[in-house]
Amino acid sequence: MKTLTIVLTGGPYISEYAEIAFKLAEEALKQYQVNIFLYLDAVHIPKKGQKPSFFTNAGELFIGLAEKGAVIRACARCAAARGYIAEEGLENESNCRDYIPGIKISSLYELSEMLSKSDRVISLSR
């Protein structure tokens, strides 16, 4: 199976990139393994408890992707700088209690591995 990796860098409500990534990933999951790497302010996308008034809840979009098999990781340094801490032993298939299930904080080494094993890479950034 071929692999698509999507790299996001922007926060959830400053552009439509989170929604675009969701739509790309959802369609790609029909034929590809999909990886999504959240870098810089994109680490805010999977935060639990978001209540945007006029926008689609970006975090809730990503819940479905993880359940369908997408591998979603957030940069450890970017997450730590923004107050998200990786912990061991959590039960929600995540290693951050502030994140929705299925999304883990990881290192840039995992991004490097994702990129080297991908057939296609899409970067959505400003």
Second form
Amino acid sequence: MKTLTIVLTGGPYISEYAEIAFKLAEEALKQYQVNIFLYLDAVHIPKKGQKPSFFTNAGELFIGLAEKGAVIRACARCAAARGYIAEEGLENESNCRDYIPGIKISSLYELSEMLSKSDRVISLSR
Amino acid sequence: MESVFYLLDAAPYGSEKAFGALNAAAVSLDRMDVTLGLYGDGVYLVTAGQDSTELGLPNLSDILYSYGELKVLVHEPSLVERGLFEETLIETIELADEEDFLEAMENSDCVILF
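Next up, the form predicted together with the partner chain, please; the one we just looked at was the form predicted on its own.
Everything in the complex follows now, all chains and molecules, and the chain you saw is the first one.
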């Protein structure tokens, strides 16, 4: 199976890239292994407890993608800078209590690994 | 993927984009052929003699210079448009016109935009 990696660098609600990435990933999972790497402000996307009045809830958007097989990782340096801390022993299938299930904080080296093992890469940034 | 082109068109300070692009390029060096392409305001990154101490930030030009194995492609028209062509630039860069810049992007397996 071929691998697709999607790289996001922007936060939620400033653009539609989170929604676009979700839709692309959901469709691509039918024929690709899908990786999503959250970098810079994109580490805000999977935050729990978001309550947007008029927009799609970015935090809940990616719920279920990991269950379908997507590997979703957030940059540790970017996450720590914004208050998201990796912890061990959590029960929500994440390593950050502020994140929705299935999304883990990881080293930036994982971006390099994802890219090198991918057949296709999509970068969404503004 | 065997090669990656990180495209930066944002100024070095005022946002995290340049720092993020530098870090992403650095961690990719041991796995892939890496090019950091600087376009638009991104070309400010290669001006020598930056002093970022009052910003409380590392000197990104010095960091870039320290990665001698990183290919840094600078869009020459962007330098000219900003009056930087006659300025002192760090030594580890390559200048590229529009055609060469595009060719380098085309020849890379993927492009990551910052």
